[in-house]
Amino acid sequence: MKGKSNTFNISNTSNNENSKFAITINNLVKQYDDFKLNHINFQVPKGSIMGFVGENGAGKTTTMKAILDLITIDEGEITILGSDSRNLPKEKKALIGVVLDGSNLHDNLNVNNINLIMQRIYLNWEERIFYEYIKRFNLPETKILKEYSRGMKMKLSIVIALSHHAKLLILDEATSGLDPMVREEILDIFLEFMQDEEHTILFSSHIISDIEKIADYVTFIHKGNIVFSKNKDDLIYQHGLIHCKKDEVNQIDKAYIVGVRENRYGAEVLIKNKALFQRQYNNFKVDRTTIEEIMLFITRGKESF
């Protein structure tokens, strides 16, 4: 994966920097009734995969709905391939692919009718490449969509993205409810996508498993809220999980520490700043760490502390 700074500060980002990024996300609110999304940033370096995961909730998929501009946001901006999402020209619609949870499609198509309708929609669509993923991917063209799986449904929804030369995907829970195999097959599918370092994948998922593999970089939104948006090879390193006993825990300076767990053997800490922590504390062993504890850690270490 491609090496890039740790996080992204939107506020004193000039144009010129803005043309690195696929996406910029300013201060975006959205409120409703029981939820708010509180004034997030984050940016999508163009040329690389960003994982976006949170909690079921946290708001992943009403910021995949305002960056496509399918909901009416309160406050902020967005910015897609250097435009305004919200007045987003022809040309560059063309250029993202949008894979959303659950298919849209209407259940009497089949594959041939979806092709006749695409070719209408997308200036770029490419019929060659459509049925060259319609065959490695096992679809049936004479089968009606109402006859599919779910799995073969999200393969179809990746085979249209991929089929009219996107720039930019935007895959709000691609793999999920997919079983293992199919899932390793569309990771793989996204990677050389990836190959072309004019393309960026934006990759909400809840299995933390998936954007380990593929991500460069990973943003995690909590209630709302953006915890952190980083480099993900930097947030693995600077992070480490301790095993040590209760009491041993109070010799640790908690400027240090991101998270507490205890159980009757003992307790795990995850601690930040891994490489300044070892070598001021040179008694304890560091293991390596997870996206998904680091994650986890976060959320309900901070209500210990």
Given for the second form:
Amino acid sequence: MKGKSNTFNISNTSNNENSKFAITINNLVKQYDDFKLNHINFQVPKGSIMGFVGENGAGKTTTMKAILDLITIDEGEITILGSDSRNLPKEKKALIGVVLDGSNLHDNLNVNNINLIMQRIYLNWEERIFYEYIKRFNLPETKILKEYSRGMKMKLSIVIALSHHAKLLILDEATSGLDPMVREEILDIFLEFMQDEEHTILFSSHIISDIEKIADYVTFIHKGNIVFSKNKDDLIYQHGLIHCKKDEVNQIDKAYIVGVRENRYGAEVLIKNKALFQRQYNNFKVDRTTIEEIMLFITRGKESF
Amino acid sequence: MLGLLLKDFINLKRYTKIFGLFIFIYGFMAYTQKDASSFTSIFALLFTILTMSSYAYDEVAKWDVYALTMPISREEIVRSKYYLMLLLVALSFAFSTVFTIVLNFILGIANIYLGLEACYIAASVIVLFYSITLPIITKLGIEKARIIFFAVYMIPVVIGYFIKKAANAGMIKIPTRLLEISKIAIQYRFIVIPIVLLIALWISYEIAIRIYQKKEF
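Alternate state requested, the form predicted in complex with its partner chain (shown: the form predicted alone):
First the chain shown before, then all remaining chains and molecules of the complex.
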């Protein structure tokens, strides 16, 4: 293995059909002139929602494209539903619902046209489910997509992804640019999809609040490197935020400190191993933190340890 | 594959009214001029535009990225465009043929099949045109390819013009052997043209597939 490897095993990896993982990424490398996906490793457990987060340009979409075999990878391997992602068999592809950042459908088409087209593309297409979702989302059937709002287009993409008995949803910025009401509605649909324990979602977004609401696991990518890939609750329980005076920061063992943010009133310190820390330091009040804060401290904290 | 073709035909459906208008205008002109050949060439040109339009629609929608996430292979996406082009050429050929025969009948021309060779040549030219251009579109996308088309088709025209001018002025002598081969090819055009087109299509398709397999989105 060349270079630095970012390995984040949620559990053991297996590439066969009965793997516990819907997606396994091993040592993925993709080099561009000005950007590199640097030895990416993570797994998406079956039956879970994995939030894939990172700032714009961190490598989320490139990783998604690599998973979907839309780009050629330089190194590594990606397994989806037990098969190599390169030249994935059609029957496996039919089990994946994909929602991309844009609608990617032609402006001249209407819902009825899309139903006719998808029927001929997906052997497992379910017209009844399609129209049920269309009605539920109040999507006009006769209007062409040119007259749809962005929210409506995204809903339609989600409806398509849900209308062919998909077991895995891959969503790239599916809620970006949508108003909170529509986002909430879409997140509810994803949670409904997860009622089946065989179903899995990989959901990339830079809107951390959406990830915090629905994800079981969070993978954080920063400048082409995976910073962490962990259970969301573990992340929140293991980290804590301390508000203290600037000179009190030196009292804390650096092994606990993830990042420090100073302001004119004092300092904010993000610590890890919260339980151990609280046993060792009872003079500091440790507040609950969020995924967003953890990410911000890691990427922008004045110090990193 | 059927889904991809259906998607293209639904997108191109909006041209039906414009086509109807063109058929009426040029049909009327052909009737007044008592000659169907202008109609055949215009109709062939209109159908040529349709295949390019289907690429433009896909490009604007960024359809290919989405289609590749579906149970569709890269080969199928390329193949569907070749099928679309051939279907449109077949439609254009059938329409021009029927129109020519009907016009000849109305005009009371003794040889009712007069002018059908123009339909055959027009269809062959479109297939040859696309055999060259489809790999270029696959590589560059329709927007960039449009600029290249101009260069690709102007260069042979300009070279041909100067060769003809030079030959007429006696500056160069076209080899007799070449002229003989050309004469034989024209004589056996109904055998030679399909063979040439099949070879051109096969080479074109193989190149386009290879380009598309390596394409990144």
